[in-house]
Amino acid sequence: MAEYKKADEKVIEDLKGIVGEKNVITDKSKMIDYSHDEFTLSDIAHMPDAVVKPASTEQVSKVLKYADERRIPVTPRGGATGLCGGCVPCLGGIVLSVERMNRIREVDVDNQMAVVEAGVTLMDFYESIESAGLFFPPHPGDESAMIGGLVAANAGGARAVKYGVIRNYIRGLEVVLASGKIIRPGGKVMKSSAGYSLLNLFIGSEGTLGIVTSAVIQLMPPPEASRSLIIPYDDLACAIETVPLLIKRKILPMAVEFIPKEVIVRTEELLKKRWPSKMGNTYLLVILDASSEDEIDKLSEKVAEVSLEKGALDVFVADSPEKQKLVLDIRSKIYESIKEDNVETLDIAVPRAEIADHVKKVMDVQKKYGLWLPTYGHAADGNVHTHIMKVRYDKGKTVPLPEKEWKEKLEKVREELFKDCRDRGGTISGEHGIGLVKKAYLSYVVDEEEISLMKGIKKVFDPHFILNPAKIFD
């Protein structure tokens, strides 16, 4: 473990002199909620020394050269939507947050390309470019996201069966290493094959590597017509199955969400809304994009068939923007109607033929420890999310159970369901990242060897080992 120095009274002062006093924190009070992040359990929470707040990749630069050369560790941190304590400052030290880095600096509409910086939350980047006739494909969820912590945890969403994850739309970046030298891979180039794609290393790093400052991204045009439908099943496996087939059928939507009626019922009530059907057990919500109205007739009328071959109830259109955004309100809410009871939200993703089986096994776990385990997911990536949850569900309702009770069985049913992951080829992180929380189970998926070259590549950006310490792997 490397020996690091806590941010004393003199380092803050110097600090002050390079962001400004009323930019770095120090107050107890204040700083809690830079302590951690979504991950339910506060157990992982760690007072930070010092939060300090830059205006410029400038100040990163001499933020990150003071600390490096006083090895004093510093943790990125955006809009701390994450699930895994990846912005946790777990060792102290300071915490740097890009939160006034908000700056959308250019949307460049004849290359199709916008430069915004680390601290441009998801909802401000889509307002801005929205207005510009510009469209993102990407939508990993909370939008109070910021465009920093995206990149860092290579973040996806629903719509990367299609349109693939923010990997995939990233051009270039602006990055400060450790010692504080300032780097810009790639740049507004559709390609390059210029040496070893450092671009590409920093993507999904976790801020492990060095501080993403701003980015150069990729857009579109937007689709002609867009439409979601909403198909009711009565058995789960038949839903999920439906999927390969669309694929087979060369039917390829922006979204398929598998979704089960009890989170449904769930966000109803927060929202006092109501989903379009109220038949069967489950739903797939299918979002179709196309060039015009009559192509999206046609391939709504071709997952029809689809699904009614494989045992849908029937099949609700949602064809105005009205119907469209209840829909979508509703789905974008479940996890806010399950918080409460949630301890853990899991992020395995596994090969599209293998969700079913996952499932099945997920069902089989609940009733094994007798946690209510509320799985939906991108089925047509692979990507499942599981809830580990402090209470039972019996009969429409959920019942509490004592914490020393859901505690003992937490790390059970973590081990299973990463264990079932691990032999069905998948991966126990599809868009959420390592961080603190997985990282005792990074082996289970990624081998020895690979993880000593990580080791070694994390050596050679940060051989002072202050970014982000102790995320991914001690």
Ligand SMILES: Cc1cc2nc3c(=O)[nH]c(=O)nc-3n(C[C@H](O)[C@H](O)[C@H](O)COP(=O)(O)OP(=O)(O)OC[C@H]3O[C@@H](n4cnc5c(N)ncnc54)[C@H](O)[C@@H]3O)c2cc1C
Second form
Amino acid sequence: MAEYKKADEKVIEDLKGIVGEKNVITDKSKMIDYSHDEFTLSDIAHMPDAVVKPASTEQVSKVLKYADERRIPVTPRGGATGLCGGCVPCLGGIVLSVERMNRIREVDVDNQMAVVEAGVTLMDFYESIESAGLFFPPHPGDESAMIGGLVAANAGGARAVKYGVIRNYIRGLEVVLASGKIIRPGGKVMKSSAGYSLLNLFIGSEGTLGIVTSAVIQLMPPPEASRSLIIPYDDLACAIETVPLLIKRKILPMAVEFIPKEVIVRTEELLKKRWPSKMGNTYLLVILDASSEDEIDKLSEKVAEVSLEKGALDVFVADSPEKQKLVLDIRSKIYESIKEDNVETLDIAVPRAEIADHVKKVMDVQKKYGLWLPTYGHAADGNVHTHIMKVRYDKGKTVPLPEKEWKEKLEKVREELFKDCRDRGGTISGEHGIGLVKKAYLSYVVDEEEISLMKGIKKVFDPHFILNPAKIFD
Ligand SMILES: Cc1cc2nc3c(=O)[nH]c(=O)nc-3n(C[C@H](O)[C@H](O)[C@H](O)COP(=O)(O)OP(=O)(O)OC[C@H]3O[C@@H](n4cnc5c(N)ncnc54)[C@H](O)[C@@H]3O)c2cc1C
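And the form predicted in complex with the named molecule, for comparison with the form predicted on its own?
Below: every chain and molecule of the assembly, starting with the one above.
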């Protein structure tokens, strides 16, 4: 393990000299917020020595050069919506928060590209490009995530099945290396075959190779029409098996989610809103988009036909913007409704045809360990979100379990599911990243030779291991 220095009083004074006195936080009560992300277990939280908030790429560069010369760890941080402890300063040192770098530098309508700083939230980004009449297809679930964090995690979301993940839209980056040098791989070009793609190396590197300060993002014209279908089933397997059949019949929805009824009921209670269907035990939420109302009518009919063939009980259509909003509001608050009892959110991705069997395995593990494992997810791209809860579920009610019991079971559940994912040719992280909490399992799905190459790359970019140390691998 590399030897690190603390950010002592002298260091803190110097950092204030770079970013301004009020942009360095050392007050413990204010730093608590910067000691964790959305991963629930407080065991992994860790206090930094200082939180530093630069306002420009030049300031980021000066902070990194300074920290690198003194071997002080630097953990980059965006919206802290991550679910794997990625922005937790687990070895202390500096948390570098990009929250003040929140300018949309340009929305270039002619090239359909935006140039955006790392601290712009997804919510502000959508607002600004939509007001320019443009569309950014990926939709990761928490809109307070920031551009730098989305790039660093290679975030996905429900629309990946049709439109791909963040990586598919990043055309250029501005990155500050550990040494303080600034590089700008890519640009406003749709294609590039000029040497190794450093651009792609930074996407998904979880802040371990460089700090993203801005991104050039590809946009699209918005679809003319969209519609959500809510399809109830009695049997989860039938719901999931509908998805490959839809694709076989040449229907590619914008998003397909499978959602068990029990989490819908909890979310209805939280929001005091009603889901359009009370039928069945499980739902498929199919979101379609098309270039005309006519086309979307035809697509909806085809989806209904395939679903009913696979045992759907009915098909409910959310065709007005109000109905669509209601459905999406409920879907987007599911996490909120189970958060209190949630310990960990997995983001296993398996080949699409393996989803039904993987979810069956989750149900077997739930029974074996007596922990509630509500599971829903992006059915059409194989990405399954299983929540490991500290309660069991009995006849519509949750029953709390003693801490000792759920903690013992947590490891076992995680391990069984990761092994199942590996055996099906899947990956332990489809979109959240490895961070701190999954690094012990990286070798389940990435072989030693590849991990050794990754470590070699890390050493080239960050020879003193100051950038987000102890993440992805030790
Ligand atoms: C309710 C909810 C729903 C979610 N839904 C989805 C979903 O559908 N799809 C999905 O993919 N994810 C989802 N997530 C996870 C999370 O939103 C994503 O991982 C997102 O990319 C994190 O962005 P952030 O700005 O919050 O990053 P943070 O949590 O702050 O950091 C994430 C990682 O990026 C690094 N980092 C942050 N900023 C920078 C930077 N400027 N330069 C270099 N590295 C940086 C950090 O060090 C860390 O390793 C969800 C989370 C929640 C809470």
